[in-house]
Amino acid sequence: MKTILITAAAILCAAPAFAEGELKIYHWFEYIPQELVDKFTAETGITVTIDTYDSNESMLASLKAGKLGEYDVAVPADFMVGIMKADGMLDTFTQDEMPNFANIAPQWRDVPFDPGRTSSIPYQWGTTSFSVNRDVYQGDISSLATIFNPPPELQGKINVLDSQNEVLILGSLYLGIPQCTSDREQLKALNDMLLNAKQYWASFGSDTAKDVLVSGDAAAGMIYNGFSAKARAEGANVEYVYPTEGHVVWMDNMVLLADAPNRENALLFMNFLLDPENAAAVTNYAAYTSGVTGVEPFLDEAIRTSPENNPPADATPGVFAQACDQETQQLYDAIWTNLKK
C-alpha cells in the first residue's frame, strides 16, 4: 500500500507543471454535494467532471451504445452492478489499492451482486415500501395489503412507482412468493393479484411519488424512504411503513468502470468517499444511509434520527432485487406489460 502512496506522491512531485489529472464521473443528478467534489480537488489537484443520467437503465443503454471508456466511475444500483459485472463492464481492484476499504460496514463488505467487493464500494442505501397519509386513513397499515388490497378510504387514491422491479417485488412479497420464480401457479397468482389491484390505483409515477403525496393527489403510495422523509418535511402527514411481509432494500454503489481512462484517480476518489466524514457529507445531502462505519458523529441530527432511515428493531428484514435469468425475466416482463397494456 505504502508503495502506491509513495508512487503517487512521486508522480505528483515529479510533474508539478501538469494538471494533476482528471476524473470523469458518470453520476445521478444532484446526488453528490459540490463542496465535496471541491474538497477532493483541493486535496489532490485532480479536476473532476461529472456527467449525469436519469435512470440505471439509461446509463446502461448509453454505456452500451458506445460511452464505455469515457468515464472512470459510475453509480449503479445493486442489481445493475451485477448486470454490469456479468457483462464485463467493470474493472476490479484489490483491497490493497484502497486503504479505507476497512471502513465499509461489515454487512456490506460481501454482497451478492459483487462478492468480496472487487469492483464497487457502497455509496448510499435505502429502502422502498410505501407511505400513507395519516390524515386520510388512521387504520392499520402494517401490511402491504394497504397498497394491493386497500381499505375503502384509500381506494382510487394510490400512486405506485412506475418501475417494473419495485412493483413486482413488492407484489411478490405480499403474496409470499420468491423472486425470479418460474413456478406457473405463483406467477399466475402474481399476475391476477396485480390486475385486480390496479383498479384501486390512481397513477403510476416514480419521480412524482413525493409530490403526489404532498399535494394530496394520492393518499398513499409506494415510495423510497428518503423521498418519504422529504414529503414529511414538506408538511404532509405521511407515515413510512416497514411492512410485515418485508420491503425492498437497494444500494447505490460507486463502481470502477472497465477501460477507465484515469483508473488511479478513480481509486483515489473511491477511497476518499469511504472516509467517514466524506461519506457523511453525501448522506447529509442525499438523506439516505451510507454503508460506512463511523459516520454518526458527522451526521445531521434530523437524518440520524429520522424514522424513515431507522426501521423499528422488530421490522421484517428487507430483500435486494435479484437479477433473474433471461427466460424467467421474460415472464416478469410479460406480467408488467400485461399490467400496463
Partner chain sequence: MKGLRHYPGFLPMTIGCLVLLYAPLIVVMVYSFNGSNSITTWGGFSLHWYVDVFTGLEAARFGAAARNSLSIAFLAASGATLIAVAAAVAMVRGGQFRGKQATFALINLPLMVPEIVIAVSTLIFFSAIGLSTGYLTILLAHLTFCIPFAYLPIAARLQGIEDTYEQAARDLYATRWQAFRLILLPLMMPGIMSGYLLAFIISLDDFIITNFVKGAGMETLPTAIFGSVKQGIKPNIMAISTLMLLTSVLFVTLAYLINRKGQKTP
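Shown: the form predicted in complex with its partner chain; wanted: the form predicted alone:
Excluded here are partners and other molecules; the one chain stands alone.
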C-alpha cells in the first residue's frame, strides 16, 4: 500500500471558506489526478491522505480487519457497495447535505446496490475485458478464448487481473454459465477450465496490467478499458476487445464509510467530485466514463472518441457483477484459492 500526503500551499491564505482538518481516503491505485486533490485542498484547507488498494476484495478485507473507522471514504465497485451496505459498513447522507447531488446522471441516481443513493455517489464506470498487442498477434481476437485457450503466439505471454470477481465472471461468460451458479458440474467445469488456462498465463497483476503491455512483458492481458486506453496512449499497439461472449461492466462509487472520523469533510469532497469540471478531470486522467451530467465540455477529445469507451454497435452486451449468497460465494472463493496456489 502506498500513501500520498497532500498539504495546503501558500495559496491557501487567499482561499475562502476553509473547512480545515483532515480527509482520509481509501482509493484504487492510479485513479485520481493529484492536481484535482490539490485543487480541493486549495479551496478548503483540508489536508488529504490517500491510501490505495488493488482489488475490491483486498479493500473489503482490510476494512474488516480493523481499518474501518480510520478512513472517511472509499471507492468500491457496484456489487461491493451492496455487500458493504448489508454489512453495516456505510453511513448515510441526505441530498440536502450534498448540493451537487442533482448533477448525478439520471440513470445512476437510483441503483439496486444503493437505492436512492443514500450512501454513495457515482465515481467512474467502465468495462473489463482484455487487450492484445497487435504487433505480436494479428489473428482473430473476438473471443475470450484468446485468454482462456490462447493461440501459440500468446501462450506464456498473458497477464491476468489479480481480481477474483472479474476473472471468474469472464470465465463464466466464456463457458456460458451463470455468475452465481451452485451447480456442481458447472463449478467443476469453471475450475477445470481456469486451471488448464493458467499454464498459458505469465502473471497475475491488476496494478501492473497496463505497464506489462507497455513494456512488452505481456502480449495480451485482462484489463480495464481505461488502462488499455492509457497503454495505447503510451505507445503500445494494443487493441481492446469487446468479446462475443460478453464482458464485465462496472461502476465505481465513492461511499461514505461508517464511523468516518471526518464526516463533514468527506461530504465536502464527495460534493466536490459531483461538479462537472471536477468529474471530467477524473475522466480525463483515468480514461473511463463519468456518472455526472455536464462533463462533455471539459472532456479531452481523445477520451471522448476513444475506441475503449465506444464499443461497436453490434458488441455483445456487458454484465454487471452479481453478489452471490454466502454459501455460493464460498464455492467461488474455493475456486479462486485453488487457482492462485
